[in-house]
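Quick heads-up: it's one chain on its own, the form predicted on its own, in C-alpha cells.
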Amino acid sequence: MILTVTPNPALDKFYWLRELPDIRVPVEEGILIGAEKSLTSAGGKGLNVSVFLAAHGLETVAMGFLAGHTGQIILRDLLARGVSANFVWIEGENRTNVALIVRGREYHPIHIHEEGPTIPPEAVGIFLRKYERMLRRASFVVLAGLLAPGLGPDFYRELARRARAQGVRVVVHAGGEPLVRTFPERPFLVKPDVREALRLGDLPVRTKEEILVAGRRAIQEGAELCLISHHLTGDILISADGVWEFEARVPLSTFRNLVGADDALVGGILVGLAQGKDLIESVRYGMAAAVASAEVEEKLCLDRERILAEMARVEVRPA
C-alpha cells in the first residue's frame, strides 16, 4: 500500500478563457470574465498522486485534514476515484483553487490559491495516531504539497523520521524549508516544488549547473535521490552514484493544462517501482505520464496505453 499525506488539501477549479480581458483598464460596473470550459476536482499534491496511483489499480490511503462542506466534496470525489481515506475532520472550510487557463496560452496558468483552514494542535496529535498504524501497511509515503496553517515546518520531517522507524519509503514531493528539514530523515526521493522559487533551500535552480550543485548537497544532506525540472519537459535525477537527464521531445503547443503534471511524474515514478521496473524506467514512466497528463484538458491523464505510447518520446542521457 501507498500512503499519501495532504496537510492541507483543496477543491481545483479550472476555467478556460478564450482571452484575458485588460484589468488596469478601468470599468464602473466591474469586470465580467466567461469561461468557456470548467472542471472541477479533488486536488492537493498528494490527493492527485493517490488518484494516479488508484487508477493504475496499486492499493493507496490518502491522509490529512479535511473540513466543511469543500472538504465533503473532495472525499466524495476521492472514494468514487477509488482512493481509500483516512483523513481528521476539523473545524472550517478546505481552500478552493482557482486555474484560469488562457486558449493559446496553456503553459502559463494563472493560479489564485486561498490560505486553507487552522490545524489545531488536537488534531494533529490525532492524525500522528492515525499515521503511525497506516505506517503498519505502508511500502512508501508520499509527503506532498504545501503546509496548513498551524503546522510547524518540521512537519514532515517528524512524519519522514517515524516513517523510516518502520522501514517505509518516504517520497517528499514539497517546497521550500519543510522539504530541506526532511533530508536528515534520509528520504529515499525528493521532488522540489519550485512553483513559488526557483530555489532548493538557500540555493538557487534556474540552470543546469545550479540544479546539479543543489541537488547533490540535498544527497549530502541526505536524500536518496533528488529529481528537479530543468524546464517544462525536462527533469534532472541526481543520486550519490550519477546523474540523468530526462528528456520529453514534445511542443509546448500540444499543452492544454499543466496543473498536476508534477503530481503524475511522482505517481508515475511509484506506479513504476511497484510494478518491479528499474529506477531509470520508473521516472522514464513518470515523465511520459507528466507530459500526458499537460496534454490533456483533464487535470491528469489516467490512460495507460496513452502513457506508454509517451514514453517512446521521452529520451534518458548520462549528465
The other form holds:
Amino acid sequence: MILTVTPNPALDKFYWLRELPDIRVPVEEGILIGAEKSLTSAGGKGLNVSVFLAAHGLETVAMGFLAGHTGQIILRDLLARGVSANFVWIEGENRTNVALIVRGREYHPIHIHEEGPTIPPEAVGIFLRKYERMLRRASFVVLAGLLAPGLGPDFYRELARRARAQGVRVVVHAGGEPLVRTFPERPFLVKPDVREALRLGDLPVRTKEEILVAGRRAIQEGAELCLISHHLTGDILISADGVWEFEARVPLSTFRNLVGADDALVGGILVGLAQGKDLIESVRYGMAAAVASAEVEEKLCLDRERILAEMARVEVRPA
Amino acid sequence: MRVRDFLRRDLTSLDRDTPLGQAIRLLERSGHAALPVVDEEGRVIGVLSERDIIRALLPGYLDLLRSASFLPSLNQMAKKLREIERLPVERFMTREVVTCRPEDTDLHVADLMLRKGLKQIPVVDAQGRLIGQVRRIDLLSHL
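Please show me the structure of the same protein in the form predicted in complex with the partner chain, now that we have looked at it in the form predicted on its own.
Full complex below, order starting with the chain above.
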C-alpha cells in the first residue's frame, strides 16, 4: 500500500477562457468572464498522486485534514476514484484553488489559491496516531504539497522520521523549508516544488549547472535521489551514483492543462517501481505520465495506453 | 457482486480512548451517524452510534420506556454530557460488531442489514482491520 499525506487538500476548479479581458481598462460595472468549460476535482499534490495510483490498480490511502462542505466534496471525489481515505476532520472549510486557462496560452495558467484552514494541535495529535497505524501497512509514503496554517516547518521531517523508523520509504513532493528539513531523515526521493521560487533551500535552480549543485547538496545532506524539473519538458535525476537528464520531445503547443503534471510524474515513478521496473524506466514512465497529463484538459491522464505511447518521446541520457 | 465492488473506502474511525465529546464533534463534522472504533492495529473492536450516545445521556428507565416524552427538557441530558464528555468512547460503544469481508456477496450483506436492522456495516480484511464501510445506500445504488 502507498500512503499519501496532503496536509492542505483543496478543491481544484479549472476554467477555460477564450480570452482574458484587460482589467486595467476602466468600466462602469464589474467584469463578467464567461467560461467556455469548467472542471472540478479533489486536489492537492498527495491526493492527485493517490488518484493516479488508484487508477493503476494500486492500493493507496490518502491522509490529511478535511473540513466543511468543501471537505465533503473532496472526500466524495476521492472515494469515487477508488482511493481509500483516512482523514482527520477539523473545523472550518478546505481551500478552493482556481486555475484560469486561456486558450492558446495553456502553459501559462493563472492561479488563485486560498490559504486553507488552521490545523489545531489536538488534530495534529489525532493525525499522528492514525499515521503511525497506517505506516504499518505501507511500502511507501508520499509527503506532498503545501503545509496548512498551524503546522510547523518540521512537520514533514517528523513524518519522515516516523516512516524511516518503520522501514517505510519516503517520497517528499513539496517545496521550501519543510522539504529541506526532511533531508537528514534520508528520504528515498525528493521532488522539489519550485513553482513559486526557483530555489532549493538557499540555492537557485534556474540553470542545469545550478540544478546539479543544488541536487548534489540534497544528496550530501541525506536524500537518496533528487529529481528537479528543468524547463517544462525536462527533469534531472541526481543520485550518489550519477546524474541523468530526461527530456520529453513535445511542443508546448500540445499542452492543455499543466496542473497536476508533476503529480502524475511522482505517481508514475511509484507505479513503475511497484511494477518492478528499474529506477530509470520508472522515471521515464513518470515523465510520460506527466506529458500525457499536460496534454489533456482533465488534471491527470489516467489512460495507461496513452502514457505508454508517450514513453517513446521521453529520452534519457547520463549527464 | 462482491463487497469489494461497491464498498466505500472511508477509514474514518475512532480510537478506543477518544473522549466522547471529541467523538461527537467528529460525527458532526464528518457527517456520519456512526463510526467504527479501532484498536492500535486498526482492528474493529466496536461501533459508536448517535443512538449509543443518546442512550448514555438518558436515564436508564427512559430506555426501558423507549420514549423521551417523560423528560421536562433537555437540560438533564446537557448536564449529563458535561459529566461524561471526557470519558473514552469504549465505555459507550456497541461491542458486538457485525462486519463483512470484501469477498462477501451483496446478497449476504443485504441479508445482514435486514436481519440485524443495520444502516452500515464495517468492512474488514483477514486480520480484522478496517478497510471501508458498506451503507444501505451503497447497496441500493448498485442494484
